[in-house]
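Starting off, we have a lone chain in the form predicted on its own, written out as structure tokens.
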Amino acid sequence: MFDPLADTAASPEQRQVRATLRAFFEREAPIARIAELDSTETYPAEILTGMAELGLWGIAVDEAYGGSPVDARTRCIVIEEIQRAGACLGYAFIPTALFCAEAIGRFGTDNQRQQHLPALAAGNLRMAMALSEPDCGSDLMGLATRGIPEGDGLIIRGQKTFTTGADAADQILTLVRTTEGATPRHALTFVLIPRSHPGVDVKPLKKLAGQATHTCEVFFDDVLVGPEAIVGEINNGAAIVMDLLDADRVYTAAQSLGIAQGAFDIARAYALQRSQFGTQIINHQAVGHMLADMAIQIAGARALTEAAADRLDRGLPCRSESAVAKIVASEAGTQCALHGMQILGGYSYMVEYGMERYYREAKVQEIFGGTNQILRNVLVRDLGGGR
């Protein structure tokens, strides 16, 4: 039987990771529990603690700091299963365990690694990444939040938006402009700012999906930080973020796979159980073809995501590959959720079935991590376009 979930190229260890996580989330994060957490906007602390007990928070942290590092392909399996359970879990997990862990582990100082990584790997430290601004999303190099030199430190002044998990974070990894008038790529710096620092104000935003983990605006009102807060070198932040975003787009593709696979699983089970006109509805061509299309899209997106992850593991450039994987997987996630809604009919609107949640969670995958239109521009450049 054709199975778009089949890990034909996965190792036995990777298959075991998937099976373990699938069992954990179906037990600890069933549809009803995620729906309740989202509807009440209650941070999923207990589930995140259980994930720590499985060692998930340390998957991008070196063993020297208490981590349990795994390759990019295994990380994608972890992300897919987390996102299949609920976007609120992915939104809480990925900024801390992947983006911020990588930033500190690869570019931070010895003191930063020793101070933050053990707590992060143990699941005791939460971080958020503050990149986008009200007037700066796709044009990240045009950000306006300032890091003004003050002695050997910086005064941070400005506003960030779409900073997911900021209100639950202990530290906010913030990209700021540290040199006015310079080429944008030589004017940005990453700074690690405690959420409780005087002058930091975090305001949650209302949103469509994943409500249990808030997405926030963050205001910095003359926040003074010392040199120990600077991650990497002054004015080298653009190079760091571009390096990290290639991997982040692969992980966004894995998130989308989780949504697509979850929608497919619910739709297929329903089509096998539901009967109309004397037969299971999977036997009606209109329904059967939608399921077939879902399976095709998942299989293709998974192959592209695995190929991009393999390039990460081999240390090869993957700007184009990560863009392709993110575009295809995110659009597959949206289409699979749409098909799932159609297959379940009226029941798709019922919270207890879970399909409406995938429908709400899917679309943003085409928007964050670089909109699919911007990523198509990346591909045009790589195909020889001039700008």
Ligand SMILES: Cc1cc2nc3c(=O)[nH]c(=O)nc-3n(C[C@H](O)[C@H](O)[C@H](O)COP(=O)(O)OP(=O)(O)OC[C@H]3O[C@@H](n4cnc5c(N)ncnc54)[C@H](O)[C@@H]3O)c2cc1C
Given for the second form:
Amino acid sequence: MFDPLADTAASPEQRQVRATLRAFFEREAPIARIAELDSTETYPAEILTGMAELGLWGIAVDEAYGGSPVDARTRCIVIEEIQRAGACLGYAFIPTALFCAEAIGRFGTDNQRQQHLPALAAGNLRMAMALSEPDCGSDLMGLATRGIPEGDGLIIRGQKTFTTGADAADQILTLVRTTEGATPRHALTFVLIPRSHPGVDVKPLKKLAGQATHTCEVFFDDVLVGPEAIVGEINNGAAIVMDLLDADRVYTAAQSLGIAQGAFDIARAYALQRSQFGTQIINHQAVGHMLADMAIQIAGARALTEAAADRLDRGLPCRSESAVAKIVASEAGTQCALHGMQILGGYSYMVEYGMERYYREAKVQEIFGGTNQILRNVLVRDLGGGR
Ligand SMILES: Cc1cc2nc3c(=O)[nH]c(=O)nc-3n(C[C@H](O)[C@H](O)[C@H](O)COP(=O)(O)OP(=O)(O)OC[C@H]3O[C@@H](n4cnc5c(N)ncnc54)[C@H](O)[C@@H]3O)c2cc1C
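Alternate state requested, the form predicted in complex with this ligand (shown: the form predicted on its own):
Next comes the full complex, this chain leading.
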């Protein structure tokens, strides 16, 4: 049988990781539990603690700091299985365990690594990444939140928005403008700001999906931080974010695969079990072709995601490859959720089947991590186009 999940290049260890996580989430995060957490907007703390017991929080942390690092391909398997169980889990996990862990591990100071990474790897520290602002999303280099020099430190003044997990975070990794007038590449700086710091205010927003992990507005009202808050060098934030976003897009592709695969699995099982007009509905060509198209899209998205992850592992440039993987996988996620809704008919609207959740969770994958339009612009530049 054609199986879009077939991962012929995966090692036995990688297959074991997938099997272990699939069993864990089916037990600890079934459809009904995630639906309850999302509908009550209850942070999925217990499940996240269980993920710590599996060692997941340390997958991007060096062993010297208590982590158990795995390659990008294995990270993608972990992310896919987390997201398949529920976007609220991915939203809580990815900013901390991947984006912030990599920012501190690769660009932070020794002190920052020692202070944060052991707790992060143990699953005892939550972080959020604050890049987007009310007036600045795709045009990230135009951000307005200021880091005004004050002694050795900075006064942070401004507002971020869409900061996922900020209200549960111990630290908010925030990109600020530290130099006026300079080109954006030499004007931005990452700072680690404790959420409980005087002058920091966090307000959760109401959203469509993954509501158990809030996406928030964050206000910085003259927040004074010392030099120990600066990640990497002052005015080097643009280079750091560009570097980290390449990997982030591969992880976003893996999230989308989790949605596409989850929707496919539910739809296929339903089409085999449900009969109308005296036959299983998979035998109605219109339904069978939707399943075939889902399998084709997943197989393509999976191959591109794995290829991009391999480039990360080999230290090769990955800007266009990560963009292609993210575009194809996120559009596959949306299409698979849409087909899944059609295949389940009226039952697709019922929460207990899990399809409506994928339907709500899929679309944002085309929007965050660089919208698919912006990523197509990246490809146009690679194809020789310019502004
Ligand atoms: C649920 C959720 C969670 C998020 N989590 C985080 C987070 O944790 N941290 C964080 O920093 N951000 C986060 N974001 C923000 C996300 O990264 C932004 O929404 C995204 O970058 C797009 O920015 P924007 O929404 O301001 O849209 P805009 O940039 O205003 O774009 C609006 C539309 O115009 C299009 N567009 C804009 N410029 C161009 C162009 N040059 N060419 C073609 N089309 C263009 C866009 O593609 C889009 O369709 C999150 C968003 C959501 C919805």
